[in-house]
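Listed next as structure tokens is one chain, alone, in the form predicted alone.
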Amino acid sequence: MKVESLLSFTCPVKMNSGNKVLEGLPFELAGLNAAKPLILASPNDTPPKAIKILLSAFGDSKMTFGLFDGIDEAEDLGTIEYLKNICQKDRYDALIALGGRAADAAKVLNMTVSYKLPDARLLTAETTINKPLGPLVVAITAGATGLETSSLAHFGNRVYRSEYLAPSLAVIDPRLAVSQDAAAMACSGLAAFARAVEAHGAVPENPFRRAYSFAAIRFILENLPAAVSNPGNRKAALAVANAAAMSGCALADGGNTGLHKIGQAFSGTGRGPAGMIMAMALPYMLNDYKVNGGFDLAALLHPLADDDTFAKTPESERADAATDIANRFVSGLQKTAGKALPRTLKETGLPGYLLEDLLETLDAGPDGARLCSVARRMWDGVSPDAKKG
């Protein structure tokens, strides 16, 4: 293994993971000096049965807390002045977010309270973060996408990075990591996929990245396909929301990658959900790295084979058996799943006008030719290895 002679990486996350560890949220928060916290919940992405999962883990522990499940598409920042007053004018002390789009609001809001800011509609994406923020706690549901442990925080559209954006705690309880949609198990768990997978062969390596990233690979290529296909399987669907929480941690080193802002640019049109984007523009992105490097590609293979596949797989060809590990790994869960995961853009219906901006958007980064590249060819589903300008 080769090692930077420096490196560094930050992931504040603690987790907590098993049954029933909802209960241990007062110890938990009493331990962050929180004792009432406000719990935030998005309607459109989580059911009641959750909310009240989650309040009844407070059980008789006397703790005080307040709901607010009012969390919605819009993603409005003068949704978040609203709760920032709140907080002030009933002294809550930390937050807990209940789901993916909870979780975005949540880091906005504990910027904007922590920080004592005189407005949150002020908020930009350059707005400076360089210290601690209040406690903040996800509960992990069914639908994670990885970005709920994340140092990244999406809402409306601006996205905001820091270290300390990431939560103090995620915990991941199977009572809401089990879901009966198949389709949106296979989402979450091909978006944790995905960006473990470009997470562990960025270069420079970094091992305590690929810690996590080589765990979330094994949970999602040993139990994604059980829990699509059998969605009340306990056990399949926690170990896919670990993988994703995981996922969160290796993306908070690995930047905002390539894999990532196709996901983000594409599920923003309502068409699909990130993981669906991002298994169809894996084999691209894959591709692309074989053919232009600045990726270890051969490194992926420990994660997606087994030990000794691994050791026994020359050195020279294991860029080649990782690839096609990948590919057809996300081939067998897209023909299990059928319509729900289309495999082109066209597919979902996105009209060209819209692919068009889209591109526009894309083009804008450092390395936007390229994932313009790769989003053209997922248009209509040519080889990945083909060229397309």
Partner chain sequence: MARVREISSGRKPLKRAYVAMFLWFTGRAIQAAAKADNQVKSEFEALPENFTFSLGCLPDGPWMVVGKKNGVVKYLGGKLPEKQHVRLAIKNLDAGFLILSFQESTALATTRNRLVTDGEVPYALAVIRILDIVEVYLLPKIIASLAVKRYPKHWSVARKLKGRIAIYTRALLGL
Contents of the next structure:
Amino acid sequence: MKVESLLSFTCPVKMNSGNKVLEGLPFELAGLNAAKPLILASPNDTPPKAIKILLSAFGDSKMTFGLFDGIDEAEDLGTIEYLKNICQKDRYDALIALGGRAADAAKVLNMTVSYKLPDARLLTAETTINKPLGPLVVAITAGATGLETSSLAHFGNRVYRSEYLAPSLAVIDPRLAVSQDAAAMACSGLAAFARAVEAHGAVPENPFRRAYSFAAIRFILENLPAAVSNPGNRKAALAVANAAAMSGCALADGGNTGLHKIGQAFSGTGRGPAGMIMAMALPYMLNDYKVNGGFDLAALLHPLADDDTFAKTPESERADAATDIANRFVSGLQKTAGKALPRTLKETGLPGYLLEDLLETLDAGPDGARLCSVARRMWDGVSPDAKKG
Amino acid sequence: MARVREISSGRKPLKRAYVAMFLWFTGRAIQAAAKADNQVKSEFEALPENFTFSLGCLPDGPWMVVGKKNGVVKYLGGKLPEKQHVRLAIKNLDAGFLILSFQESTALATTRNRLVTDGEVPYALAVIRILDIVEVYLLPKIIASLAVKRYPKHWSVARKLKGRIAIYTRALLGL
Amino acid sequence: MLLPDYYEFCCRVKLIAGHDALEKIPELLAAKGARKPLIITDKGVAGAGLVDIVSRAAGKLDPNLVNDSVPPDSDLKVVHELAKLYQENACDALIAVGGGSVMDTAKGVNIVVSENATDLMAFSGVGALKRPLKPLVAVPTTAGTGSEVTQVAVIKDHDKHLKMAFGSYFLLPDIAILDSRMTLTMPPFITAMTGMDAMSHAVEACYCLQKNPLSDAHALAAVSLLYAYLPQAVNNPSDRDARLSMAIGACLAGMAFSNSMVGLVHNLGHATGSVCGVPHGLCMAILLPYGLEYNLHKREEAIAGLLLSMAGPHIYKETPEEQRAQKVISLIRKLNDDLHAKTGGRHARSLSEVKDRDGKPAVPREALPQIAQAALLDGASVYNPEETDYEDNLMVLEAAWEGKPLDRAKVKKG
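Counterpart to the form predicted alone, namely the form predicted together with the partner chain:
Zooming out: every chain and molecule, the one shown earlier first.
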């Protein structure tokens, strides 16, 4: 392979997946030199019984731990300040986040505690994060955002980014991966799918990143439909949760992350989860890559198709075949999910003036113009090919 | 606003009792197999005098300890000795339950990172081979063939049958 | 993609690859708050001028803090001497430049200096380390061992004839630098066998019992790079892209096998190495086809799955499904044949072809029973899909000695 510039990759996350994974937590924590973890959970964001399952996993461990189940929508640094003081006073030495929202809060709390900030409210997006933080474990739940394992923390209106924010361990247990919410399952899987697709085709190619995105894409294709039609299907749900965790690891620094950016920008408006938005944007984004380049569409065919199909497709047809599979997969799920997965921004009830505001935010980055054009096409869903001319 | 609650981990008395009982039985079965089965016998003969090993759950048991003294293999109870040659530590009680309720064989559990092995590798391998043979004796074929990589087809019916009866009887009577 | 009932995967190492990756070292050390690294290497690496390249690239390095005393086999005394040097000079990081033994030594030194250990033995085994060690930068100079991404180290106490093994995620280097300049001068014979070492990691990762989706994905990527670029690197040693691709492939293979573990090939290879002193990579090259043949009945699908990564879409498509696994095995044999031809016969294809320094056969047939016995003491057997006992080992070794395909009818299938 040709490596023009430097190629780098880090995934600090250890991944444990499968039967009775949670029961392994006391052992894993001991390996991280932690004896008294604080569990953060958001009751609105985690499947019922999840907290109970997690607590009972510690049975017979003789451990003492803390539980805070009040991580909520508000995402307020005051809560972090309160938790920081408790951590210091009661000597909690590790954090366990149950679910995506708690993971974001835990990363911010971890920063505050590890850097001994006098007050959490002093945190800004510019706060330098350049030293390892304390042990953080994320438990991946049904409806995972996929960002739990990433080096990003979205909190309030801020985005923090550092490899040190990523957790030390992600635990993926089937009991937490199943749910009753098909729509949430679909969104979680589609977010993983979109991010993994973008990570896989990103240029320059990076084989380390691609190992994660390859596995994530295959898991989603093979399991998401089954998991959506029955979110209680342990095997399928576990595979989707695995893909979510892997997609967070594959999320590239810089490179092609247009779908991720669009997803974050629009989901911030409360018009739906990032996965739904990213699924909506996917065909337009892929089309943009086809027209404007800067992305390796052909490389996507191998994870998207089985080995036989990939081998049979001539090189010149791979990009189109890959795009076609990805688009059909997404639209198939949209069809099944009906209203839960609208195909246009208009259908989400987003007011037009808000779209303009969001376009401004998107426009800020170097790929701004392209993202804006994608977002405009998402508005009314006119086929990108028809509009192109 | 929600507050932090401090919680102590619960207990799992039933699982603990089950695991303890099966560890006890396995320990006595190893003692019995060392007399009744030639292969187990020769594995133990190759091990040094005063060889001791244990199998059990982290963080604090239950455990079973088997040792060799004056050439005789004995189940030494459930208390971890200060020094031992090999310790097979199952990472938690629930994994111990999976293994000792034969949902996962020792070999499978090892490859699933459920166990931590302490001690010199050749000794640890001998212990795993001994456990494999004992599993074949203790379990019906259908379960044992899942539990070990290669179910010993080449064993004679006599070895299986006689061995099984001898090991069960000896284990229960503690001979 | 298969999802096992349970798996774990971890590789925390920050990976930097490129033709000028070494130049990143000062910045990376600074990000870790380190300014005074101790460079550990061996005489071969230093003699080849590789440390000079690192020194130049990494900015001004104190020549007193470059030490090339690592022997071909890691040694406890050297570990303690280097630790003393580190402490006396108040160093704050380690840079290991070399192959497996240098990496192991550096990991050992890191335990001593980070834990202030007087007795390294106290930290042997799995799980004895509880906290991060000092920053360790690994710069591999062979594309083979993958030890820049493994969490184990073996240190030998030559006085007491003890081999201490250490296992912990904290032993993983913080940073691995893959730079094509480190392997450009490696002669074809060494390139061939270290490359096959990496290949054996990737291939065994695909069939061993602890395999999982992430080890699989890394292994497949590794196989595709190694198979494509090993002949190129042997043919044209100064091909920078081939060299870097090999380094990346070996690293991916290391990530795969350290999570999936290895089986029969390594089991018999370790034993052959210790009984007859055959270089590890050569053992791997010779035994790899046999590991595949021996486990074929249990892992046919996984082995067939390697064909696409190895040979590309065209050959994959042309090969009927039921012949794909067999095709993989014959391609590995063909690769060994080619490497044999290109190295003037130094790359042996069978155990009987291996020569010692005086040109005499290194593995006499009479040694095979001893090797088969020694293999029973090696932990890799645990992770092999099919059971192996003394007779199984001997049967495989005999076939590998003769260089004939394994008679698969004789494999006892469980």
